[in-house]
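For reference, the chain that follows is the form predicted on its own, supplied as structure tokens.
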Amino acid sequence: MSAADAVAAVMFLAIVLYAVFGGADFGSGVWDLTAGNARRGGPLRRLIDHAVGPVWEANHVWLIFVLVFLWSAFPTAFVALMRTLAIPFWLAGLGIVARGAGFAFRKYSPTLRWAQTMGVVFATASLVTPFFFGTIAGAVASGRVPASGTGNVWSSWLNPTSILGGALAVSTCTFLAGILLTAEAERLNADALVEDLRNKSLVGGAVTGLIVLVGIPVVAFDSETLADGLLGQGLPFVLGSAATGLATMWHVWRRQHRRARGTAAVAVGLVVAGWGFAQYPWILTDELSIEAASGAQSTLVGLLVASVLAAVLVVPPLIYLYVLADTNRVGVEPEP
């Protein structure tokens, strides 16, 4: 494996974290915009104030880690995904911004029509914010995003490929984080909580299925080299994506809701792992591969020096951040 592959795969698992981690946190807030009125829905959006709460803003730690990795080490691909894509990346960014500011000031709103206010905002920017990172994937993966940076504005973004990759993340969003609340609901002993969320989390992952399913032809027809990688090299990702999704509905029809939280974070963690390898050796798909793309020799080994550095020093400290907010050692215990 050349330094440059290396850099890639580094960059790449850190996409994975972050449709994991980061992809939980924007669902939530897919579901606190369908909770309901005040009255209705204040139980759940307690308990996701009480979820996310303690680590919403950890989980941004590997977007940012992407975005460094990628101008150091693969600056033409950088530039060129910022130049076609900019639309899309400013309408994350923003949607990133509106969530963080919703999520924060509807906690200290002087009125209940401010808080509301400040709920939408951060609501509909946890639907909005996923949408246009599906879509930039998309593009990528179909080939639209030339190394010159000269790709249409708008055409490279909204197309087939990339509406579906929009769909996809916003509904596997949902689905993870119906599955990571309902085990969070079952451990507080919330059980209205419980039954209506896994009930929901059911339908949530129906739709991601029929969405999968939906998505075979417009990739077939309109993605050809994402299409032959998916039935090559990441055909074993896509298998076990799908094996443990099914496995996860299993456990939620049968009420295991802790297991059911494992298996769902590999299913979403294993299809963006087969993208990943299915566009492999392409940074831009058709358009540069990643030994071209990439920049000189002695950047790339001191990013993977800083990849090692990272693991020891930034990985332990989330990991226990993660464990003190499963064990409910931070964060405040929400009303049942």
Second form
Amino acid sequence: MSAADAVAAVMFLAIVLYAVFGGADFGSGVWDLTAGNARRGGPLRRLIDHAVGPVWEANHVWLIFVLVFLWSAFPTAFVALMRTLAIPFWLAGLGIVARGAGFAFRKYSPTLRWAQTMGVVFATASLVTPFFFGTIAGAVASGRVPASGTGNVWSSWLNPTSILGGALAVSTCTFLAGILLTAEAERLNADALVEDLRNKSLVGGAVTGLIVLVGIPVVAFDSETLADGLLGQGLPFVLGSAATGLATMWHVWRRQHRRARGTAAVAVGLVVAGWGFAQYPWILTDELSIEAASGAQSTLVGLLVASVLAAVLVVPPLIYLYVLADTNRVGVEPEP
Amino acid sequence: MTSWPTVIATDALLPARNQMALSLGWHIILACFGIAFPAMIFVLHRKGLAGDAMALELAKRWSKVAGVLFAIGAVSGTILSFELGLLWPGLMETYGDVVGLAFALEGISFFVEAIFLGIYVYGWGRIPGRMHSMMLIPIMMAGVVGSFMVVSVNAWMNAPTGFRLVDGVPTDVDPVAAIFNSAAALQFLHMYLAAFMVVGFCVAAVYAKGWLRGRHDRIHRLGILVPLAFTAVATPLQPVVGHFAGQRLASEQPIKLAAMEGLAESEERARLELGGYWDGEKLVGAVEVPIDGLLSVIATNDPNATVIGLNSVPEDERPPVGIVHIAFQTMVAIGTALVGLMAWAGWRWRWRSDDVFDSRWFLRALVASGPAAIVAMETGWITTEVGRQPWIVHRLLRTEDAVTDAGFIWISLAVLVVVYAGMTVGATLVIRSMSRRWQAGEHDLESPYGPPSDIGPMPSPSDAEPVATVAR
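Can you swap the form predicted on its own for the form predicted together with the partner chain?
And the full complex, kicking off with our chain again.
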């Protein structure tokens, strides 16, 4: 394995983690959007705040990681992406801003009306941002991003594979978040919410499955290289994702929500990993290989050292943060 | 096969530069809070643990303000990483791997900062006091490393190093040498001190205003004195660091220095001129300090030395002098005034029996110092960025050769103006509302990284009341 392959692997791992953690975060916003009016949607929104509150920004640092690794290790690929896919990148960027600002501002809202406005901003941005990321993934996977120059700035991301990517991104985020929220509601003994979320999550899972089924012929006709890869080196992951996805539905059906949480996360991670393996050795399918795109060797080595450093410095406190978020308040100070 | 509709296809250089200036100029204020605010909160938290209940309350409040600022700082920072590729493909394609490691290390710092801020804000009432306050230490350390790394990339654009150009392609790349380029240390120190000045004066300004309105309590006293303790150290050091940064310019980027001083012709025993404006060819209306060789001494320590003038390079290698000159003069003027303000504070504190709070004029000056510090920092960035033009990488890559050929940059600039205006209004309204609620006696406001204020069995949908904080 060359240094370029190793850095690409680390970068793709960050994409997988972003898909799982960031995805759950985006998905929560989608649930927020569909929660109903202020009175009806109140409990669900409080649950969402409770579940994503402490970690929602940390979840998105994975994205910055991916971008930084991309331009440091594969500068030509980064520039090619940004040239051709400028529009979806802009829209995703705006979505991230609107989402982050909306979420933060909503928490301190001076008035109900303000909270509602900020809530709409947060939730709408949560829906559209993963869609644009999905179209970007579709553009890369279907070989529509040329290695040099600028590809078609519209059809590169408005094509069957990209639309499929966008739809899959939104549906998997929503499904994953639905499962996590169900488990969280169960932990807090919010029975009515559990029922509601569980039923909707089952529907969400079915919709996701349907999109995948529709997607098979789309990919087969629209993206040959990707299709070959998915049936080749990506196949174990695809099958694993299908199996864990079905297992998730089974767990939810049997009301084993904590178990479903694990399988759902694995299913999402595996499908993204499957895409990565299917596309190997291309960084931009059919256009630019990982080797050809890689920059200076010394920087690649530096990035690998930085990844180890990141694993040591970031992972333990991140786990602590998740544990802390899962613990209830201790009685150090009186409740208000 | 570019397919931008010709209707919107225009030269992207001007809007791209404006957009980058807007994004950076906006983000940098929040970055300052990320660097300096945790240290001030730490001081209060420790005072609080030592028994000062009001200090603890203030630490808690500030941690919530930090949460809001950090949240919008994080997203505006994300936009910046998009913009590096979207606006400056020519820079990133050639030099992305040279400067990349610094960005990667910054990314790690930012991650650490995000996690520990989450832990800290969430930790009120969950982590025992001493341990809880310690969670600020990684945030402060990440602030140092992260800001060093980012500033080091900017410094690298001024002093590119760590590679050898072979046919226009960087070879023998040494990313560590690129990080520790000759401009990095001074530029970082200058920015780090600026961060403490911006945050210190801004926070003190808020509480000085409260004091002027008659809120004479311990909260306001701490809210003024703690930030001032930091600015009292940072403000007098800043001109010293700036001076050495200027000396580096004299030897490595003399044209930038000439633009800052408005020096048209190279001069031996150059005199220092203050103020004035650049009429396109020479400085007009400036006050000359009647000491022969003063500028030469400042720039090189040698009164007989020649200071390089703008005319020593062809016209297309000179920056827009007018902007650089006025920006630099503004920064220096404000910086000097702030040093004066600190001297005034020191004099009142040391030689007057009444304390700083008894002078309404001092408090008024403090109120003005917050915005003034921001203006000084922004004009400083304008000085260094515009002063580097026409280069994006000093003497190696022109900005016009690095910019995107995308045709929609005017549109994205217009959108971002609206977005940043919206976020500015939003942040202001939210923080003002928090402040009003604190004054009204509320204590347990929610925060972006914090838990909802009541956790317990969730009410069922039917009997729920609309809760302002989470309802839509």
